[in-house]
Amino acid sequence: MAVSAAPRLSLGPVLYYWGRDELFDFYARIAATEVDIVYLGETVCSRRRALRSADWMQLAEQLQAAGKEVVLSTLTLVEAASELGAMRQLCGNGRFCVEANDMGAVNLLSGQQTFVTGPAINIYNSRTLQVLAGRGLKRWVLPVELGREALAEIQRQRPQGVETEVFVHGRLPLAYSARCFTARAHRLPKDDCRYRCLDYPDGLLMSTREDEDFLVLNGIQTQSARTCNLLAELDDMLALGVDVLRISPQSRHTERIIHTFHERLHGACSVAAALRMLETVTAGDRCNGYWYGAPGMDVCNTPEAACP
């Protein structure tokens, strides 16, 4: 791959609740990767209040003076008065651009600045990209369950001055609900949950009674048990003219992976190396299923795969 032609590197918003203090080591850390847009907030529950909205700008600002462009995502589920004006605000900040993870976010902030519309906003085609860029969006991201033949015929019709961002490393955000599932798994209930969440820093792993990974209970989410990993598939994209490629945080090794990908990205590894280091520092088994029209736990494009 040429260096000139290489998409961006985003981390996107930690999914997981973390304590002050990691949150704020965390983003120290990642000041100093390769990363170049780095989303910030809370994304799945408004019960998670380690930082406070002081505290995320001044994440921020140290980011954005490491050179980072940095974008505030607001929650995907709003559910009560008090999370609706909390989106208000932060879609208000008037500093930074937000990613909407919700309509309602979208439309405050419709025809007031430029935003970013993250893999819970349902764009499954290019009209419904039209009438959002008429809206002012600048990059939308492709949701987990879309694959590469959605991806290239959406692509054919973007409109112009709208970037494409795909989810390409980490657990996949399936499902988001009412009921917070971390707290039923103990037995307390959502208003009472005495924050159980802070005892799995990347979720807690459900299994199957064959005692295989299924699922991974995060509060109000649903995630895949497995990893999503689409480093080998980052030719294709290219090729698609992806322009941003998301990875999700995890509790350990964000920074080796992130600089793996970076290596790859510019020519400094091959697929095979690359692929083996992601194995050393990854949370669970990999999958790439739905990238290829396939269950999303499947691996495909492999000796041992299945799939189309």
Contents of the next structure:
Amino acid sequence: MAVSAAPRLSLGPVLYYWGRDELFDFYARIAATEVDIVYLGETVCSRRRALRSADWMQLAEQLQAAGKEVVLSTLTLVEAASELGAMRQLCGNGRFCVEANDMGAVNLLSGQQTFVTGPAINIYNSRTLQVLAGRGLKRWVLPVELGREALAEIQRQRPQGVETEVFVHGRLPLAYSARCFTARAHRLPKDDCRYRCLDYPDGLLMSTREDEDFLVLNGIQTQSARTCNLLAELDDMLALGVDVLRISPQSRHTERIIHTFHERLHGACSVAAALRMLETVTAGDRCNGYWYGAPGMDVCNTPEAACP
Amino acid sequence: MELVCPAGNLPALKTAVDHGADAVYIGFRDDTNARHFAGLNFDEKRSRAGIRYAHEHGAKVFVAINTYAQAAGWSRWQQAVDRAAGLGVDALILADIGVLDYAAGRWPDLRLHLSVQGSATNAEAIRFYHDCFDIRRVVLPRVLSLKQVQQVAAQSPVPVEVFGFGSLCVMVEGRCLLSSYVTGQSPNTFGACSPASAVRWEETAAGLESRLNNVLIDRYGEHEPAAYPTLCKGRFEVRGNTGYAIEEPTSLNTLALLPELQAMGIAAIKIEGRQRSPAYVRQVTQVWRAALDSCHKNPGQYRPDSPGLEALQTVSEGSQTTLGAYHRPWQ
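Form predicted together with its partner chain structure, per the form predicted alone context:
Expanding to the full complex; the earlier chain stays at the top.
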């Protein structure tokens, strides 16, 4: 793999509820990693207020000073008037680029400043991409349920100047609800959840009745219990002209994961060695099915050398 | 308030019209609509007959083309829009931005509604679709509390339609990929959730088991009624407890909220269930027609009547109903 063709690495927003100190420590470590772009902000639940917007801005400045491109991410499910107000403020921050995770944010940013769309904005075809490019879209994240084939079609007609980002590592954000499942698991009402999410830095595991890890409850968000890992598919990314690869934070070893992707992108280790390394540090079993048009939880096309 | 009823086939459409639906919504026989089930939906000939029947009886017909067009199949969505326009339908119910853009450009006089699958939960999102595609109505996802519905309705640039009755999605519509995670097919990509082709029932020593692509969704004791394995309504383990971790099998029923919805200026009430039988459509349309008429006549005196509530109960999932997200404690 040629260095010049290597896509940049991004770190997605922290999807879980971590405390203030954890977040500051985490981003201090991230500043020293090879990651190029950092998405910052609370995207899941407006009740999570360990950091105020001034704190996020401070982190944004620190990361920018460390040479990172910083993007501020909006909430994904925007319902209450207060949430709309916060989103307005974020979209009008005037300093940093914004990742819109709700169409309301897309509307606020349209024609005002260039923006990024996150994985929960439904861009399933190039005509959609064209419309959004006309409103100021500069980068989009492929919806996680789409794979190689769908992306190839879209890339063929991608509007000029629009970059493509793919979610390549992390538990997959699969669904959003008005209901808080973490509070429900504790038999607490959502409005008095006692911030139970703080107890689950990688989400709360939900298993089937035959003890198979199935999904992860993260407040109003539901994630895959398995960790999407497209490290073995990086050649596809290069062939398709993907510009940015997104790694989604987990509570431990995120720096190692970033480093492994960076090494692999620059040919410093084999796919097999990189997969073995990731296996020791990821939160759940590996999956990559969506990329191959299969069920998302499936594991497809594993290079033989990576098998134990 | 307009009563919008589901029709999965021509007999259901006629039943809905005969029993007082102001509008019926239908889909074509492919993955361009969110009830893409075998044996369901309308080909061109039946669409034509249905539209004629509805129009002769003073009812409207909306066509749902509300899945997300994937690049490789784009022409199917384009053809569905053109076919519906050619048939003279009263509105299209769309979700995909690309499809909306095509429809608005090609058929500027055709009325467009934003589908619930478009996931617009706030006025800013609705404004986007209004500014870009001149939508005339929005269908709200079933995730807002009554107070939030009121705020959105007050600020929305277009009239609002809400769900009144039927199977309940606990996740935001258009933003749930659980089904494709397990089966490869989702409402967005394929027009079905927990598709029947992936379902397997098995009698085992531990009880009757339902599986979705081999994932155990539920297991039933001897006297427990079994339900279709919609994956968010199965029983799972969280923190050592087994139960409905996401949602029970239950249906939404907002009959009790009609006066409030009317006072908010809600334009239309939608009934879920294109996959259900004409008998379901008849029962539900009758109850809702009577309730809407009674509420319209005298909202102050309106109370949902018990025979009506009972009738709805019997056709509900798990024979139980909920106010869902409208009622804050449910959340």
